[in-house]
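Only one chain is included here, represented as structure tokens and corresponding to the form predicted on its own.
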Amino acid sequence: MGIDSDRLSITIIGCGPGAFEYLTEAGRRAIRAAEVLVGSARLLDLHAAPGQETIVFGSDISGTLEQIERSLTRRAVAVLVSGDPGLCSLARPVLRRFGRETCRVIPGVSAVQAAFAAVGVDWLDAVILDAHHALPLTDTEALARREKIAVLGGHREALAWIVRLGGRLGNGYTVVVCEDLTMPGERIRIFEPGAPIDGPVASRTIVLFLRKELLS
């Protein structure tokens, strides 16, 4: 089917890390005037009203995006992303199938931001990493060098690799877990590095490796 980029209208909203007052209000103008709403079952659970048609987001990122062409007919979707849409959302593949002159982008308060800010840590300098959906590469002594690290993670071989990781970075890091940030839930744990984290941690899970002289 072709695409006419006239009639296209698509807009990626950051939802924020959690909590409902955490959207922007352009995000909820923006969520508002759209016909169609994408996201997870959770976030559109959220935000979606009455009367608004749904697109549940789940693994299949191709069949999502031909849902979203075929809604896209004179109608306006919006695309829900937790956090913000410029850290491992569904912003990219919709940007790389529609292209960036038919979407409008708002930004959002990422959790990686909100983790940062609840340890009173600047973000300015930090390497992120993304252990959410496949384990990454790293260079161990490249890391050791920063006074930063955040890892997005909430599964259970992401908290082993995070555990590993934290034993070969050395004693000079403070480990901290912060799970379901802004909701009710909200949990901040910390740890020594190569220490184990116990019981099980929440799918909204973010880990901050900081040097010692941060948090004194």
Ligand SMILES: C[S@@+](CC[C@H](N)C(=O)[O-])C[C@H]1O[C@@H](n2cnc3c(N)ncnc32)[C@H](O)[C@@H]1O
Given for the second form:
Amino acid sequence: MGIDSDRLSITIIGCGPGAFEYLTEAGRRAIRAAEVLVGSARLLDLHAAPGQETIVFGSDISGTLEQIERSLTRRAVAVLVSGDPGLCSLARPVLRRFGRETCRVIPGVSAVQAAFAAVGVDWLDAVILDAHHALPLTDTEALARREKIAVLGGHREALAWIVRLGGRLGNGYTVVVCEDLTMPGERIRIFEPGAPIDGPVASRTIVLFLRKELLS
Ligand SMILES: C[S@@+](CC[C@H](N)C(=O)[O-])C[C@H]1O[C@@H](n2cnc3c(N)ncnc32)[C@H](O)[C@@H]1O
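So that was the form predicted on its own. Now I'd like the form predicted in complex with the named molecule, please.
So here's everything in the complex, that chain up top.
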């Protein structure tokens, strides 16, 4: 059976990098108006009202899409994503499955924006790499011509890849490791390229490679 888009409404809401106050007023209103909220356990804990129906989104994307479809036949659904929906989020599979005519997207503050804001550097011309989902295939020579590189990814494999990338990019860069931005445990540390990133690192970590002169 096809999807009847007249009856359907999905709002995809960017909830910002972490802290509650980084959710926009537009996002807050859309959450209040939704009958079913879909999101990670953390986002649902933070934003769902008592009694609001929720669907916890885990790693099973197709299972979550099926649940959204079942809910849609009855009610307005809001999908909560961290940061901005336009960057490595559930928004892409939701838009592909249900179509742009069915979905409204409310932007949010991305972790990338928060990271560049934390160091006071603009992000025009920045290259954004996603090591969160899979290690990126990169052309180091082309990357080494860029002044600003942001890499998403806080797990062990991503961090090992980031350290190796630093070694290949060389000394012209400062490495800024940003953990849990906007949250109570926020930590920002500076490393030399290729130096090990020591200690436990937050699963929410973004690493910036910035040409040294940008921070001088
Ligand atoms: C699935 S992606 C989601 C990105 C999100 N849509 C955005 O615009 O920020 C998750 C990655 O975002 C980054 N991230 C999300 N929140 C963060 C935070 N508060 N501090 C640092 N990095 C964060 C981490 O690199 C994490 O691996």
